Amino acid sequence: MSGILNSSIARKVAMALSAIFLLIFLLQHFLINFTSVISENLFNELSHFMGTNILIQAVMQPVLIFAVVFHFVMGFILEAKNKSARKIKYVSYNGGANSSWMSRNMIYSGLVILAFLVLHFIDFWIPEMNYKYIQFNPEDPTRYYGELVHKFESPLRVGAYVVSFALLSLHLLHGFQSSFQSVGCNGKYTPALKAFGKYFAILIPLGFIFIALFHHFNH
């Protein structure tokens, strides 16, 4: 860990690897949530499997939580290191000319996404832990769809989700390509990777927004 913190290259690679892991989780999370639009029964089945499978609960869930915390902590460290490296301001420097708005404001979009994740944990993860490990309620494979729809009844909560996923899209437009570049994915596949990253960064957040709006207007 000290090696990661002391090496700029190691920090960027570690940040990129955690980002790629979270991208995979985001896609998986979207695919499961999207089934709630198609089939209530299928969504309940998939959610029940995810919520009761020992490998997912005991291994993948702690790894995911660690990856989220690590990614944001590393993001703050990189931002602090970059600011300290720019203490001497050059007259000729023009941030807008040398980098995109998204790359210059990743920390701010990241903070909003972090706030959204806290809301998401309060909405779903904490009630799930309370249901299973504090109240010790019996398993109910049919409860997940109703719980999801209930969360999207509030227009304020849906609005927060929409804004958060819009900023997530901006965050991903820069972060997707940057992550793969940091781990050395450059060459003849770069144009295809850029195109895929652009579509991913736009379509996945839009898909989440669609899910929230669908359940809000159909509850």
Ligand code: HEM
Contents of the next structure:
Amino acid sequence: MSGILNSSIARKVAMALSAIFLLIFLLQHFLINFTSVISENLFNELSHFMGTNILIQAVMQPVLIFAVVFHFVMGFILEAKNKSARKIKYVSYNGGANSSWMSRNMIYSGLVILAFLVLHFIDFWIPEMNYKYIQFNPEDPTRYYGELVHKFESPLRVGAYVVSFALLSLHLLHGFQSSFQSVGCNGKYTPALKAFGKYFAILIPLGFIFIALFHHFNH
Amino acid sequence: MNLTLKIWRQKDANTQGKIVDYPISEVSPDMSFLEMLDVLNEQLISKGEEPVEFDHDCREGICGTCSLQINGEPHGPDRGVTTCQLHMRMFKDGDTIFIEPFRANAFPVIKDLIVDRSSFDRIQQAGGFISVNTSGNTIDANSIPVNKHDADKSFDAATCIGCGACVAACKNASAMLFTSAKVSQFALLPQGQVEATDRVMNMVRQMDLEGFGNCTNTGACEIECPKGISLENIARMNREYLKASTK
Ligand code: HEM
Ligand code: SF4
Ligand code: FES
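Write the structure block of the form predicted in complex with the ligand for the protein whose form predicted on its own appears above.
Okay, now the whole complex, with that chain kicking things off.
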């Protein structure tokens, strides 16, 4: 590919590919978390698998970290470039007349998600790495459920969780269909894809919120 | 109708501009927006003031010369029309109307409401054409069969009049809709295949060089385009670009 990421379209496609990867990750993450509502054992089993499988830990985890970092760094770069493409602003600009709020404010919904991810990193990932790879604690395949329930005790954390997922929903309401347009998919399947995207963008974040509230109020 | 116009006045490219208020009375709802500005200019001239400079030519929605950001939207609040086709009945008595030039670094202001859109010409010159032999052996275009579906889509793309409303509407000042229409009109035809790779690479390179922003799929361009150019063209250009990149 000539001059990778040097052209506007290459950047746009790369942005979309990282986003599509994150969409798939999000679905996978949701499905596993949701089992915690149904069965303690199943949730422990799946978490144990994810936490100890060499392919997940050595390959998918670095890929995920790369995708997240790439996505938000690229998001900042694009936002800066796009802002500077119109140095003299309009005195009167009616963006709401021709585009959705979500589509114009991806950087703000993204920033809230980023804040959440930082929290999630400190909250989950660092203790997890510490537990497994620094302190070399013996693996206890039944610890995960208890840890999850413990996380959702604090109303403050649950509140932050709810707000973040509400903004993730807004991010995806535009982002889902946008990522397909970016990679060049727009044709007779687009109306169906847009409808599916809407359900995805609302139901998955709502599902995460449900899981948090479920454990908060049930224990 | 009595209106208050808030118009961007700027002496030349290098002078700072500002919004100036102009009250105007007895505007007929049947006037076009440009006729309303003509009336204002006659009044300004009779008072010995500088008239407001604005672009126009055909005044029937086919040349793409008229521009204007009206109350924050290119070509004003109506849909599927250029400013010359916009009528004063879209406004109410007593309204305040902001009139500004199309804004983008790639569209610098020349004077008042007139901007330099030659960046579009340079994108077009970078590849928005097909090379034909005109030495006397020219082949009739109709001798190459084209399926109806593709011909229609190509024609739709070719209706782009290069007005720049897509850029003006876009929060990123992106020229993707224009460029994609100019790529698509050939990408859909057999005549366009020979130079397809160079065309999309060169046109996108020129578009980036001119300083237009990146598309983020807000869709504002499609809504504001007077010719209804579809976002499908942008997706097609992205496919063409990816295909060309691997060659
Ligand atoms: C799990 C987390 C996330 C998911 C699933 C996600 C998903 C998406 C999707 C699907 C798109 C559309 C891509 C396209 O139009 O081609 C997008 C765009 C965007 N995202 Fe995210 N995102 C996430 C996190 C973030 C974060 C943390 C930021 C940080 C600032 C961010 C900033 C942006 C921006 C600025 C765009 C618009 C870029 C463009 O359209 O060119 N996102 N995201
Ligand atoms: S795509 Fe539409 S808005 Fe853009 S230049 Fe062409 S006609 Fe004007
Ligand atoms: S003056 Fe020609 S399109 Fe408006």
